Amino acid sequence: MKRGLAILIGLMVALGASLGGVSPAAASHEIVIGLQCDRTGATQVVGVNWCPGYHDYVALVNSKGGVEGHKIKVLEIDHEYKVPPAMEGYERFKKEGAVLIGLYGTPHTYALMKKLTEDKIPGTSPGFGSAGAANGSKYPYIFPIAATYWSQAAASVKWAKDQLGGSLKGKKIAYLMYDNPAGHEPKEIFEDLAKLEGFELKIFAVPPPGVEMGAQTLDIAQRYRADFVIAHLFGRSPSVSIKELKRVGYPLKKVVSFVWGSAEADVEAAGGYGVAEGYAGLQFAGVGQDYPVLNEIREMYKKQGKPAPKEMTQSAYYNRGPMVAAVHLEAIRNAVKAKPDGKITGADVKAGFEKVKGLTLGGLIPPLEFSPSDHEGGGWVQVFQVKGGKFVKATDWFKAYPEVVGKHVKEAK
């Protein structure tokens, strides 16, 4: 009990820092940051819910005099889940100041992995992007700050034996996978968990753009009889996993997915929650409405006359959006309080990212501490499950197989 308080007394004043820390700056100097989103394209559905909920976070700090007296300048563009255009926003950001880039999508964090190191410009990758990024000693300028492909699978067999009784052995395990490099990356996690467990992995994959898998779920419940599915999906493809899964008469409860799939948006696609009943996804932010910021944010639209955003109403991929800026601006915070005028560069704010401890914004993300060999922040993910007609927290946040994920985050190229 007196540990849970001591816990709530620090996030309070980590989001304190956060939200209402602002101090006498010796002079107001505008922060730019470069945020890439996917409004339009394939995999729309994150970007039109996450992108505002960014946006709201960083008008709540501004509206309470920014970050230690000055304000964030945050520039957007759409690229479509496409590279090109992601790579032209890159080079538009740089022009313009920008000292900390937020990404969207594995295979552009792969493009610009090189260049955010030569400009030392860090930038993130929240639940994508290359699981070995989480070694900064190797890539001082990626921070993954969720958990990465590789925590995720290593959170998925577990949560998968923990289903089936607290045994995997002689289990048959289906791995149901975008065919992209996101599909891709978490393939030796499983692979190394499966010598280490004991079970059968065999991998089923969906060619983009994932909208045609019933020859993979019929094979998956009819012909090799999965004793469990992981499915890593995104865009349109988590709900036709759920609606094709639940046609060849596959329990739902018996499919956890990475957090691609795992949002409300996915379960309505699918038909609803009378249909997903049982199925499960990862999550490296909270689902719901009930956390102190979010009401901080609704207060703040309520004082300018306006309802709360509609955007809240799809909250696994919205508070994603507050979660991420939250974790900008704190270490944008530790590099100012370094350089009080605000005139920080891409170093200060990597250096401010590795000083982060503690933030969890009353609960609504994990207990995230970075350092300048782990930009992961420790690879926290919770389960929520569809009971009832809605999303259910299943777990309290939990990380999995740490000495495989570890050693692979070692000897990542």
Second form
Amino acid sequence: MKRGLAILIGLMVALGASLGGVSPAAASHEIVIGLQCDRTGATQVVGVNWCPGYHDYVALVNSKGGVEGHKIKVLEIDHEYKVPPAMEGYERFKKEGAVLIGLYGTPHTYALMKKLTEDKIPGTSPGFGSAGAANGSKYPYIFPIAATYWSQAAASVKWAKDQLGGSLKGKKIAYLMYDNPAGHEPKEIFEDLAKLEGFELKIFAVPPPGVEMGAQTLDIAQRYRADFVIAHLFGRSPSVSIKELKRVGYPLKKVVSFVWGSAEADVEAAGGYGVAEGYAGLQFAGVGQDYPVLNEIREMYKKQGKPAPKEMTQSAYYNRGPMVAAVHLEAIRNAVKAKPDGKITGADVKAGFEKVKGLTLGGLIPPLEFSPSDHEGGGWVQVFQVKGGKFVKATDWFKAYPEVVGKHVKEAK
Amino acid sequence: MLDWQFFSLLLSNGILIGLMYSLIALGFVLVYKATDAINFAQGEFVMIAGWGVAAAMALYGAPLWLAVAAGLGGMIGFGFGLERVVLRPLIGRPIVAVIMATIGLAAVLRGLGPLLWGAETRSLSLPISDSPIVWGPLFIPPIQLLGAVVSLLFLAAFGWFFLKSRKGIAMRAVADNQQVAMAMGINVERYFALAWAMAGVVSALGGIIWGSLLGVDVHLALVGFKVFPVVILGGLDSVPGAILGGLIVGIVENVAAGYVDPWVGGGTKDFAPYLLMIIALMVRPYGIFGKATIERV
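Next up, the form predicted together with the partner chain. The previous block was the form predicted alone.
After this comes the whole thing, all chains and molecules, with the earlier chain placed first.
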């Protein structure tokens, strides 16, 4: 009798345990994201740091049970900053059921814009082109989710104005740009602002891969004699620009870089902080390692008995990984809230993006807020400047000339 | 700034950069003079040497002098090893086989750098100032001045070696006709190895100087592309040709970038030397100082 009772109790416990397991986790549905990376190729300096940051944040969320009980699976392709592998990778992502694509690169975004819209899969293009995609009404499936090149152009002019005593009237600004679609994108904003603020603008194009720009920097410093330089370079070229401007005697405190030339890696490749004193750069995510979300990632590694990832020391690029991942997962969270079984589509995620509000990741990112018409989230940036051997925050989050940028976003073709 | 001052800036910059091209071109000439083969991996030699020196300092904490010594020694060993393992079995085969081997080698070296030392760009800082030396209207970057001086010293030394030393004359005899040189009792294999080792030394110096100028990663190999117009203009087998070709390419690309770029939107620096190369090939295919080969048919 006693034995029979024990068996009965055992069966009941087992049944209870199995019933208890019917929680969201048991009903979980794996949600797939496609991520483009460039761990090799012309701009690999970004990808080798950004992509680990992205994966670390997703692993952190998965370690806590996923998004509303659903695990996130990230598929990655390394496209070497080349469009054809990006296109092939996209088809694979689509086949594997990706509901969201983390794009990387302006030419790649241009190439995939039409497809993403046709397939109703949202793609994010943080900090690069197409700037016109900030207009959600015209580009429903592209989400810049961070300051576009138009907003960066406006912010860099504002920074230059502040550094030159509050007026740009009669000043000469050199725009040193990487000669590809990304470099050309902000030209129209500069031209408008040149008229508005009364400065002279001269464009200096650097052909890819941008490892030589001696003649351009010589011209900027000695013939044109620019009062300020706004640099929009990436990959190898930012570090070369720092060295070359220094070599022709141009003061680096009169240089501000767009977001892809303003990282620790660029300064280190240029020869270190001693060389780059005064060099300023725009950021759309915080720089440094002292943010709550990074502490959580370090703690996750510690629990696994592993050291913190070495990529964290390249904080300008690494920190953009958790930033982008957090925005992605917040959009998915919003989508899953509407469909708790987790069987969400790209269209659901698109709607999820448009509901993101007040996401700050403890100060790592600006207060992002998207809507069906605004896919950029405000166009916020911060400036960090090399001072005393490190990047120091020089401004709070700000956006500049919203009326000029807004006009272009409204008229985006 | 007056136009003549800007022109003199471009000219001085072009001369210094041109002499630095000459150093890389010398590696090319050394191999061609001794083996009659064109080394398409010359840029990758420079890249791997620079990468090794930068990695020795960054990853293994070596002081600069030790990293440089290791780089020079490593490239000499690499040159000897390469000759022994890859090129010696190709002696007597068509020249195209050696050329294809160097093309394959270039691809292997481009993969080897990131595999051994990581893909990130490394700085290779020499203990000299980054601020320019201001001399009248000229702004001379100290690294370019150092590069030009090192180039001139080595060009003079190798020029003397080929023209005056017994080994240099023997090396030229090997290049002229391997079979005849062998019949004369010259150890062809030894001179082949010496040529590749000398190319290794030049590549190490080029890697250190160009790496210091640009930073070190896979892109450093692009410097090797500038070698082609340099040696075609100067002559594939001529040390003075490497100097003159380097100067022409350095000056033309800088002056073109300074004056033509503003009209066409950029990029002249990249195509002007190749345009010059095509013209040279049409007018004087063996280069300014090159050996005009006459074949009886």
